[in-house]
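Here we start with a single chain on its own, the form predicted alone, put down as structure tokens.
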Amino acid sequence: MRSWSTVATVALVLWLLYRLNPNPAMVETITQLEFYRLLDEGKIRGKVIRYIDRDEGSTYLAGERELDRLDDKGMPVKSPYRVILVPGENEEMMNDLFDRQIDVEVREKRSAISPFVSQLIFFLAFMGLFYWFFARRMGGEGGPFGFGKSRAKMLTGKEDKKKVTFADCAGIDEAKEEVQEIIEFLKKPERFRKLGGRIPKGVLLVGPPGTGKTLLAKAIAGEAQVPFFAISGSDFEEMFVGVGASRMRDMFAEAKKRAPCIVFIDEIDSIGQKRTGAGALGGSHAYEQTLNTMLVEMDGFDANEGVIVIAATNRPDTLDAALLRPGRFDRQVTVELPTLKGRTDILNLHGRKIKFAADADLSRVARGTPGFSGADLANLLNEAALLATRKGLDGVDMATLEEARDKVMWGRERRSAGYSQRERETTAWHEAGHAVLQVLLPNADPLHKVTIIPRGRALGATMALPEKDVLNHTKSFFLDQIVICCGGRIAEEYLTGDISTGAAQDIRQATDIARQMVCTFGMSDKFGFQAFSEPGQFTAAELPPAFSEATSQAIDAEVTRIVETAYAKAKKILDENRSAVEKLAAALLERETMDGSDVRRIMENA
């Protein structure tokens, strides 16, 4: 808005100078002979004005005349003219015009500014406007000559309305403790210098998406109340080589002017990937220039005192080793998925702006959302608020919270999906097979809910939730998971005597678990404590472990054995509990959705 007001002001000044200019270029000067010819032809229209210019010491006539061409409406085109009067002939010409009965008005013209000063101001104003447009607008961040300018956005860290502090960060207590000394350094750097300590120049925040890495970086700046530069790694790259390196230098130059400060680079893996070397296949000279510039700026010949670089990534394994050495990113802070207590704190934090009903229990929601990140939990509460609004509730109740959780985890219910009664029966038996095995197998997670209402792309779903956070899974757990995957198809055969495509996802999941047990986790009786990289699990710089074709065939055979053994176990258990499967399927056809306690009650009475 300010830039447009500047343009309007300069344009107004130029217009006023133009109006004050005593010799406008648009007015054509004609001779007295030409003037008399136009008078004789009747082409002098309107009043003739006699100007007496005291500044120039001259007198001239001005007015409008008709040209020898017509406009679009067929009317003669008019044009301004000026006739310079020769000294000594003024009175004679005025008498002649009086005899011809031409109306002449006498005006005295005196410019408020001398002609020289007027021309000089006009020139300087024009050059100023030219400089503003090209040097600032064209050379700025969005201009065509601003490629090398930094795109980092700066926050002062002292704005009360938008300031983020540790009070806004929940579920990452360990990470907050680890960066606490950085805040102390930014507040009181003399304490560290007195004892000879050196604060880390760079902090790398590592963790899954949505865990709060960017929020933690903002909180560090908010707590320390220092300038905060924020930029994404992709903002350094353009179609022109060298632009990224120029922007990196410009960003650090701006940061050094405002030290102590924090520079935050999000998704640094886009510019910090491992260098492949000159001439190597897949090498990119452009992004390596940006990376090299960053390495020098962080720890090179020039001092970089008071500028702390914080970067975030969820792919630390792809970063170049030079970035991670001491003196650059010499500290890694892991921001993990929140635990049960962390999820409860996050839900309470985001729930401050939401109105809940009396039966809403956020701790119960936290127990039912293992593996959720902070962003997932915020999305869950938002979905619950939207659902409650559509229902017309006065507050978000527990049923709405659970519905929102199921929607986020397994997809939205598709009650309008039209499928036949036969398909409903097949789906009910399929999910009953999964549910019975989920309850009976000792190493499986507790059954949470089973439904035959389509969710996402599935026609039904059997949902299990762990009672607490699980960091490590056992071989027995994986084997039971494969058995549960087999239960749906086996139960379908009880009803139809045939098989369908409904078990496609179960088959894929069972095969993937078995292959990971053999190739990754060392849980195979045949291969034992060994790992085998699968195709696509390695980069060009890391060749996979060499194993023979015979070993590959043995791996396939071992995977087949594990799945077939699990299938046989699932069939044996369901054959022994067929009446429970039948009663549960009938109950699902009637009620469509049942929770774990209802399923267990039916199985006890079967």
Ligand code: ADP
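Definition used throughout: the rigid core is the maximal C-alpha set that superposes within 1.5 Å between two forms. Residue numbers count along the first chain shown, from 1. Just so you know, these numbers come straight off a predicted model, no measurement behind them. First, how it differs from the form predicted in complex with ligand ADP.
The rigid-core alignment places the CA of residue 491 2 Å or more apart between the two forms. Residue 477: CA moves 2 Å or more between the two forms after rigid-core fitting.
Relative to the superposed core, residue 431 undergoes a Cα shift of 2 Å or more between the two forms.
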Second form
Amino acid sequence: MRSWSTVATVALVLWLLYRLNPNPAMVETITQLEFYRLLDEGKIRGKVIRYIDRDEGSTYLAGERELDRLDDKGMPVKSPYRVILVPGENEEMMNDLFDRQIDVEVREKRSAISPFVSQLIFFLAFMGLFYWFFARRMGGEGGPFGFGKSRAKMLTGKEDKKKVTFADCAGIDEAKEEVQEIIEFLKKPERFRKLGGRIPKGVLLVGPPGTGKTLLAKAIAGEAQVPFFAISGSDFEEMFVGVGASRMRDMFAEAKKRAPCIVFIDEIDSIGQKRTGAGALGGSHAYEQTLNTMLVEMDGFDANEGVIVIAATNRPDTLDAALLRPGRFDRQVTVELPTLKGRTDILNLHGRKIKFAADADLSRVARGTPGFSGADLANLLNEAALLATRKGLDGVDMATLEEARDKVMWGRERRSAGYSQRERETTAWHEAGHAVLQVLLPNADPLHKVTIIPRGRALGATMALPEKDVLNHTKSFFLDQIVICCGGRIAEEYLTGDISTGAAQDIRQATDIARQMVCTFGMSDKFGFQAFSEPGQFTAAELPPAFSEATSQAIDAEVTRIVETAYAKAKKILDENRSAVEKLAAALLERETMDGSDVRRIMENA
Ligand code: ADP
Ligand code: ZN
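If the one shown is the form predicted alone, what is the structure of the form predicted in complex with ligand ADP?
First the chain shown before, then all remaining chains and molecules of the complex.
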């Protein structure tokens, strides 16, 4: 019985290995440009297969194409190809394929190694399998189908071999400094202990998505030259009750064996959320089990053992308090969105691999991307490189960088999506209203660009270009900002005599700013130097209402007054400059996108 299953297993594994390593000799690698040319000529046959690597995202596309030769039946000869993709984002290209109604099938990446190496691996795997199997039998442990240890091993967190160092993270110098101590400890635990340093068991990295938390954790491991185990809180979402907890235990067991090392838990909020009252009764909620297991594991080892748990979240406020107790994640390191200098550094870092045209100015790109995360910036450069390839440019130029920036910021252009001429006109007037105010108001940032090309959910956009990152806004800036928000609707009304839903976003923004001025920044005449918790910030159970019903009504009245005053001001300015709005709208309809200097020129002549 046993030997029969041996043969079956060996056969199965061999067959799988064979399937994973077909002979790749005949596949021709073509460029993206070539691929697009073939698409245009209709020579890409059948579906396209997109190979995904778990760590790197898309890696290449493959499929069959027609050659210019005919076979003996007079049919075009078909031949396999593949296209290497820029690692990271390729959504633009995928959307293109979708638009062209080409079927794209996604598969896990096959090994891209040469036939010789793959045969070698094949052979070694074969030998290894035999060795493993017979050693097992001698030892008398459970066979390969036993639900014992082998299965648990498969489920442990994966260890990452690629070395990332501090040189790969830019613009987060403060965070790097804060984790320096941990690196010292991991490098020389003995010495660190002698000097009496206290080492945290758990470090919580807090910051918005894409700011480099994962990157930083990897870099800590890389700098200290210790193993790195990673697992994501969201991985547990699909797990059966009990499996998540056992996986957590296995990972810690493995980590302890490999100490000193780093265990990284991404998106810890998805398992570490505040436990609700109801859950306490129900008992075995799957996440709760996983969370408890993690806490037990963390409590169960001494900080000196050298396993450091690093967790990342962008919502520290939702975490269960038990996680933050001493001896658990009692150290927090904030990873902020990059500043202007940080963005410049990140762009320069990721830009090393890219060829630029002479006019490309990354510091200007950095100025135009406030609020972008490191991941957004990396994405912007990838997108720009891709666009430049498709345009057939020798290097990425400034115009392409700006286009990529807009794409990342606004999502994909929706050129064809049912956009009537009437809507275009309304949008042109709407944006002209914003733009004229942006130029005329003394406390607003300079106008960068205005466009009526729809992107994402917005039909158009007016963008400002702050001279530098501002951490501290003034009251007059906020007031002008609200006035600018009002301009869209007022200008629309000039054209149509009616109002539309196009201003919904503006209305929301104006109201938000006004409310924050009153409640958070102490900028209203009525309340002055006072703060009020805003609705929705706390749940009723957590905090008694901070103010009376009468105050609440007064706040609402104050917000209304600010917005109404701003609206009146916007109306007055635009009425006085109506011809400028009109001229600008006409120019926008013709040119779709204009930058600040064009707009100012038109306004001077209006
Ligand atoms: P998070 O874990 O905070 O969501 P990641 O570490 O996963 O962010 O960042 C995703 C990618 O974005 C990184 O692999 C890197 O290419 C880029 N990136 C993000 N932040 C930085 C940074 N500070 N320096 C360099 N690259 C960055
Ligand atoms: Zn608007």
